[in-house]
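The chain below stands alone and is given as structure tokens, in the form predicted alone.
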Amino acid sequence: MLLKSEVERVEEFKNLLGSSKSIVITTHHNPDGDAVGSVLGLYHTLKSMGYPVIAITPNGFPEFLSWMPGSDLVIRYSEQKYNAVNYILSADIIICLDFNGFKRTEEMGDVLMQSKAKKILIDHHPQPESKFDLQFSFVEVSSTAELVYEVLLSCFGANVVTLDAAICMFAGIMTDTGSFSYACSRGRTFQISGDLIAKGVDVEKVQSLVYNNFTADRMRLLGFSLNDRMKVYPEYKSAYISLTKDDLKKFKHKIGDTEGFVNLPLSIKGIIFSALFVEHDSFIKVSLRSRGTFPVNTVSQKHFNGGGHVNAAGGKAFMSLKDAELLFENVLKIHSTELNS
């Protein structure tokens, strides 16, 4: 058990839960499968135990994640701002999942900082901010969903995890490991996944709901991205995909449609560094991935106002799409030796 030496922190967490009349669970902006799975997994478990919990996300999440049990109960800050602000400001504790700094929640971060609630972090990203009152931060776990399970196990035992919670946490682990293809070399990840399956999770159904639940327009956007918008630099073992606002409009883009695109160039033989640039009104969204030891989190921090894991990071570029592409090409030259070592 990961937290067997964290007795004091576990007890403090239990005491905070027990003394709270209002508990908010939240996550980062543009929540992915791990974020949604973590939020709903913890929500279902605590709700079933009688705790007064509310789930809030900074904005909506992709349609291919909206099947998760309880997703309709989540308050979207971007759509229900008045209610979300009231819940956050009146909360006794706020449990922050799958992000290591309040800026990751975008506009909602200011409200979180204003709240007098105790802030509890459960996350697997490196270098968390010191603004949290209690932290469960472990970078070695596959996902925040895995860590949420460990926290619940340490606090209350495995029996408190409901089937709905198990489904959500399994989906979180599955999506953050690319269906168990990366970031899952610890045997404990598979032990926990097995425990969740034993609760009744239908693995084939979850896989299908996540990976076989896209629109025809999204599939066409995927083909267009690979055929028309991907550039490969074999001399740097790198590649990137770049999409304009017009590209997104042409294929009727919805939130989540480009999820996973950044990983695709890594399937090319010899490619170890991949990027995805997506044009927005006032910035370029940047996603970075790598195989091996090339640190994309360092690249993101230094050049793209972001951060993340060694092999998975993201950020923003406040420039034109063309300038972001040129910056990336310059980054490749700077790191040529590392990329070819």
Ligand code: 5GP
Given for the second form:
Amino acid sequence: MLLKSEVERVEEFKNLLGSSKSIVITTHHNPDGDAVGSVLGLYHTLKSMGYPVIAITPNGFPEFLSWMPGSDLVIRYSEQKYNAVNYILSADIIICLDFNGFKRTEEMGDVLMQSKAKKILIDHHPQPESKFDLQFSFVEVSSTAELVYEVLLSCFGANVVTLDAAICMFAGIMTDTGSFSYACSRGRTFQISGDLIAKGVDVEKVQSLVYNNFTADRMRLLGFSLNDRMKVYPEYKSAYISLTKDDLKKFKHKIGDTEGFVNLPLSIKGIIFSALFVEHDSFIKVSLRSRGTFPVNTVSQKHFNGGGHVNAAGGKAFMSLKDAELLFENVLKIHSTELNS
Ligand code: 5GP
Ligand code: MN
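Based on the form predicted alone presented above, generate the structure block for the form predicted in complex with the named molecule.
The complete assembly is shown below, putting the previous chain first.
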């Protein structure tokens, strides 16, 4: 339940929804399961209540998320720039989900800042960086999808959440917690998931659509990454996987294929810090994960132009893949004491 101090914000949100002729719901670049799940969860619910909503993502999303009901209705800014810009600039309110700074939407961020719409944040990342007119920002909540449900519950009650919305929100919670294995130590996450399941979500089907829907090439890339591209540093309780553009090409890489790879080294006994480096044309995409208190968001902020959560963060390195690996080794030396404490 939201605390009493949030009641005023709930009222303000309801008033803003009620007085808007055009509502845009959006999320971060390269949307993940929680981003797509919370956008569509909120979209379906508000749409079914008659609100004038449009869902926009900065770019496309992987196949393992495209099965979500309504994914074909989402406007991809990168593919339909003209329409997306028009909607953003003429919106009365823009609901920003699962990110804490406009720059997380990349190029679309400039348009968001230009828009005179009231910006509302619903998110679980620490310390929102951009200016929002109204914020529902809770770091302790497992996922933005869980928080969207909580906000809807406080605004309108559970009955307004449709089955399609429930499926999307459940998928958001499930993916952001690694199928309820991390970031879900609050019982509330399970209560809300239970409520969503009670609405008719087929858990086994959602699991299969997300995790048993890969190409053979992706599975081979996974094997190759672990066998040929993983370096383990037991003395720092750390490991990384790095993939070149040629590696990706060899395994016919599609967007989303490396999702989850960064978590795998954490399954090695004793490893508490893991990284994934993926070579792109003009930068190295960096993903960081940890167990316990080692704060990868601070590491990402300091060394990899990024941020995120304590145990899951990301960023970019503007250097060669080799140099990113060397930088990582340096980071291990710098943080040696914390890693071994
Ligand atoms: P992933 O490693 O799955 O790309 O991202 C994990 C988390 O790190 C995301 O949920 C997000 O909070 C954060 N993150 C990823 N990339 C960036 C980035 O470029 N900048 C910032 N500030 N955070 C990022
Ligand atoms: Mn999230």
